[in-house]
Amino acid sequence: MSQNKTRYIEIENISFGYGKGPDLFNNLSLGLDKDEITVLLGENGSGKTTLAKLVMGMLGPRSGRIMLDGVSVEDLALGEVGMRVGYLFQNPDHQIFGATLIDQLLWSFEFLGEDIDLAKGKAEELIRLFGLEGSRDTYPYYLSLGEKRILALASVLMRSPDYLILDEPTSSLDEERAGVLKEVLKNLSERGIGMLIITHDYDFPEGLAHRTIVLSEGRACNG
């Protein structure tokens, strides 16, 4: 790629620590694109959550900033952030709260005030993909750990954003709704949606990551 490309997601110089703690990132700086997927490894407490949680602004560096599309993060409301990235949580509870399956995916429209009725055929596109027919009728909580994951990932593409960041997206997904994931994924990298996938799974990236990023003592290095 061409090196003077502008990054859609720019992180520069970054440094940020909890607390009064020491710094998990000292001048950290990575570039995203929108036309590649790009897949961030890291022991635990490496802090790729907490990196997430940094391109989402829910949280603020100490130092350094995070560009988005060329806007500062800082500049943005979450809300505004969240209409071009959506953001998968590593616990999908985070991110339940329909009565329903079909409530669920319509939830972020129900609460703008926007048409759900031009929502609803894709809600139900959804629900056929991932193979969740069975359970359309059931409170949400009540489903499996990994139905749970499926349902607020269908959430998050039904606002059909520019760009991915999926937190152990195939924790407790079997072999099957796995796979399933990995042919959507591609078809979303296809359609030029950018993604960043942070996984403890080598196994999933194959034949789907463009580029790997391990994250390690504050550093990001090319895997």
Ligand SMILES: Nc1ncnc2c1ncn2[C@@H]1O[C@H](COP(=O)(O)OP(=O)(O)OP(=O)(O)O)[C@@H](O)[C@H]1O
Given for the second form:
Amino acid sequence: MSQNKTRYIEIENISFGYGKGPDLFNNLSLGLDKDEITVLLGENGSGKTTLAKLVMGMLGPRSGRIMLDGVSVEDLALGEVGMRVGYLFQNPDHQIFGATLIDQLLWSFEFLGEDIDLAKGKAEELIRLFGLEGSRDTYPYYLSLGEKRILALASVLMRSPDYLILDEPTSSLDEERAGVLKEVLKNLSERGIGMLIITHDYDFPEGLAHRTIVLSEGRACNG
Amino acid sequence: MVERGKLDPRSKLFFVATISSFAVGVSDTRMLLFLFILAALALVYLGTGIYQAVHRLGKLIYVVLALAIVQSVLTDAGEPLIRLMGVTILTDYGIERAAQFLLRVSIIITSSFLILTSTTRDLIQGLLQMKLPYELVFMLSIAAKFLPTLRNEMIHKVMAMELQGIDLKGIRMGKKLKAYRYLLLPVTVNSLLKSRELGVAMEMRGFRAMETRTSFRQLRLEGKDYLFMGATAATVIIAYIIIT
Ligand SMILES: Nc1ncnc2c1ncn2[C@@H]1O[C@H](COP(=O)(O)OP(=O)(O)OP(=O)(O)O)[C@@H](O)[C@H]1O
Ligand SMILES: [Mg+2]
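Please give the corresponding structure for the form predicted together with the ligand, as opposed to the form predicted alone shown earlier.
Next comes the full complex, and the chain you just saw is listed first.
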């Protein structure tokens, strides 16, 4: 056990429940590192998405804390977390803003006055990588669910995060797209980008995951 | 005694309609205050929404303050209370107008919370029995059910935006409009797409297949409802005569 080493993301004894409801987690601790791909499994409603939102700072724990690179997530603005950790929402609609494919990938760069030429190059690369050329002229709202998910993921990757939290990335993807995704993730991992992959797909993590964790009754167990 | 929250929704609608139309019609601050107290009492008596109502009103305080100043600066009436470099900033008239505005809005919000103490289902049935067309009532109920979904979607979208480094609160006005366009356009289009699907689903289940529609459950106005409506009307009219 590497108890002394601090991990990139440290979830320390957190408890959380929605509103006045009962605890969904009680004293949950988990460390996540940049040099590994962790797969998070668990039944529907076991709290996987909730845990991801807690790590992103979208929800605050009742007690305990979550450290990101040595800083408590609660002390960071969402933007600061988002620049380091890319989060693919379970529902891709939440992340789609643009009126076209290119607009979706570039609008935040334009909006924030960031280097647009650099971003354009990156966008083209991602479009090619994920085979999105055919969807260039479709309004993103009309894309199929799987296409939306890929587009949302491409938007997340535009920001070159250090770590990725992917909430069911393969759900509604066809086999070919899932294969491409796996290759992309493998590549990113080799470049030192860590990942937490939430999934119900038992085949996808084959040959990708370094460890598997099962969330059950508010506890994280090694699977 | 009236059982809490168990009044017929039509009685509550009557109360809201009476109180609100007086609130809009009268311009006497004391009468407005009286109406507000009445609405608050009814709310305390019938439900638990009072805290939410107060919370909602708390957010209005800046609007009221701004209104008091605008009314003071733009009209000649009233005694000046605060003057700055020869310009009247605040007058008693301005304060009174702002107070009246606050009371009117408070009355309408507080009394609307009263309606929420009925279940949506009862409300729909009540409206139907008031001979409102079913299509209209159904649309209202769908809209009411859509709201939480819409709210959830907005909350997530705003957070997704913030994660991209765009903080809606911290940006300039001109850019804010642009950000809101990126926020609202997809939500609107998605709502339209969803409602189109809903329409198809409804027709598949025989919506409007028959000319007439009957309901299994019927609401009946009882003694306590007549008592409540009568008391409301009497109290408001008597108070109006005495105060003005
Ligand atoms: N905003 C909310 N308010 C109240 N309860 C919620 C909220 N969001 C989720 N829950 C509840 O919390 C529990 C965990 O939800 P969560 O979405 O984290 O599950 P999950 O493990 O991601 O499930 P799935 O595999 O279906 O995606 C569920 O029982 C859900 O009903
Ligand atoms: Mg989930």
